[in-house]
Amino acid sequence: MGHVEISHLEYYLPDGRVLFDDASFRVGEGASVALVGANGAGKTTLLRMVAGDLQPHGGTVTVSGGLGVMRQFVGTTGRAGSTAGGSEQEAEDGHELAHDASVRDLLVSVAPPRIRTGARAVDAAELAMVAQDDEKTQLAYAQALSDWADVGGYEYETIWDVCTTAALGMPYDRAQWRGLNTLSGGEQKRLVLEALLRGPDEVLLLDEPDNYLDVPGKRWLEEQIRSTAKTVLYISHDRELLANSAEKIASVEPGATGSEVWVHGGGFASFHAAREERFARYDELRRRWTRSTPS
């Protein structure tokens, strides 16, 4: 089983402002934790540091058990964006692929590194065969297929068959060359979620996984997050998803010296009351400190 641990994390925006000064929290093995907070507080930046897309300026990020990542925009929907007011620069490269990318390309993009490397080698060898079908390219192609077998590529294609059947209603051998531009955003998200949930990685990072899903798709996602043995850290603004799937809530709270993260040990139903109580305690402590401080 995998886990995520963030310890004394520091991160500064390009203009020098502090986004995180001393953020620490842990997502234990098999837990489902929702990361919530106001736009610009740093949720996606935090997730990207866990994913390794961004390097913190201080502190440590520890992940065990293999890491599968769904960024906010997948497939052909990727685009750059920023939060309101520009307080946090959260550019989303996502799993953005070329406009003519296929279902296979999307599945490869969220597979473990060994599968991605093997698939790209097979693709390159096939292109070489098209350009010049001689003995050298034939041998290179045969080697690429042998390497694909050695890394477990054919076993992965069996998993992808289950994924395409569940998400698109067709087996992998029919779906693999279908253009992503023929799929809806919900179909692309469902396909990536199927692949990550059925893959070997024990920790999943999901940024807005419910975006583009229809109501049945959201109910399916709730059930998957509840029932999976994987460790899941995800961002969502959907109250129903949060209420029906999160065991704990990690709240990113902006402040004068950067955002802090605190973890509510219960679900979303009791989160807002706990948050109000926490702020009330802070307000009382500030009032006591003010009264005790000489003017």
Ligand SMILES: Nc1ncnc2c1ncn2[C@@H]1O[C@H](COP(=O)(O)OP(=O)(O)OP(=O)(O)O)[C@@H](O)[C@H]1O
Given for the second form:
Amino acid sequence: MGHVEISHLEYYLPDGRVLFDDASFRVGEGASVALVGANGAGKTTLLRMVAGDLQPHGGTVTVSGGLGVMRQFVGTTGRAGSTAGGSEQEAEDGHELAHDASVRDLLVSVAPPRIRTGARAVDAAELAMVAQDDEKTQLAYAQALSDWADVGGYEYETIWDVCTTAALGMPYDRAQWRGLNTLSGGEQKRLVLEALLRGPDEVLLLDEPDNYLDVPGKRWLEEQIRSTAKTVLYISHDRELLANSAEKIASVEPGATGSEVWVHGGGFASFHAAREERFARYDELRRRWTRSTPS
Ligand SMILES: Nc1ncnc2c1ncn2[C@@H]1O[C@H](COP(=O)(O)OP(=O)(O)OP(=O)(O)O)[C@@H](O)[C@H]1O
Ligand SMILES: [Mg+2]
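Switching from the form predicted alone: structure of the form predicted in complex with the ligand?
Once more the chain from above appears, this time first in line as the rest of the complex follows.
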């Protein structure tokens, strides 16, 4: 069911500040691990290194089982300085969506690579037909549709139908051309979650998936995280969601030499006591060190 392992990760910000000096942890097969920590601690940066959006300056990231990613700002890389408009290259990469992107574009952007490639080829062939309806263009269009069938595109559209029905209350046929900007924040999040949970990727990275969700939506998400066979690494600031869904807590703690990441092997209910104990142990060690080191 896929796993994630990060080992001795180092990451420096453009201004030279050390964000991570030596971060290591593992998310085992089928586990649900929540990344918690203050604003700016480095949670999103860590997730983006696992997703491959950012290259660490040291250490390694290992992922097995195919990766599905929900970014903090749906439809974007979350890249500093990037806007929802995105560039053509980012749109090509499947991360950044254009400002007039549709529901279909969003679903394509979170689909596995073979579906992304097939869907983009169909879109390009359709566009070419509008510009020039000659035999060569028609043949290219027929080929794109045949390739779409070969990669399982039509079966994938039946999954998208279930997703739009659940998230937007309408079949894919009607929902696919709706502008993303006509969807509420919660509807966008729900749609991506439906697609990732029903897709083939065994590991899901979810950056604040509960943001914008209403109370029933949050309860639904807790249940999905608890019951899915997938491996889930997610970020949340919602104590109730964390208490009801996380098996383990990975805590990102800012410090003078970069953020430290440590894993509490239990749920959120016992996390705070474990954290206090950890700090008390550190203080004790520091006191002993100071006593035994002559000044
Ligand atoms: N390109 C950049 N240039 C300078 N600083 C950056 C850049 N990208 C990120 N940072 C800084 O890195 C730190 C970590 O950011 P990150 O987005 O990972 O935090 P986070 O833990 O996800 O916070 P939040 O809970 O607010 O989402 C922040 O202090 C942020 O300002
Ligand atoms: Mg973040």
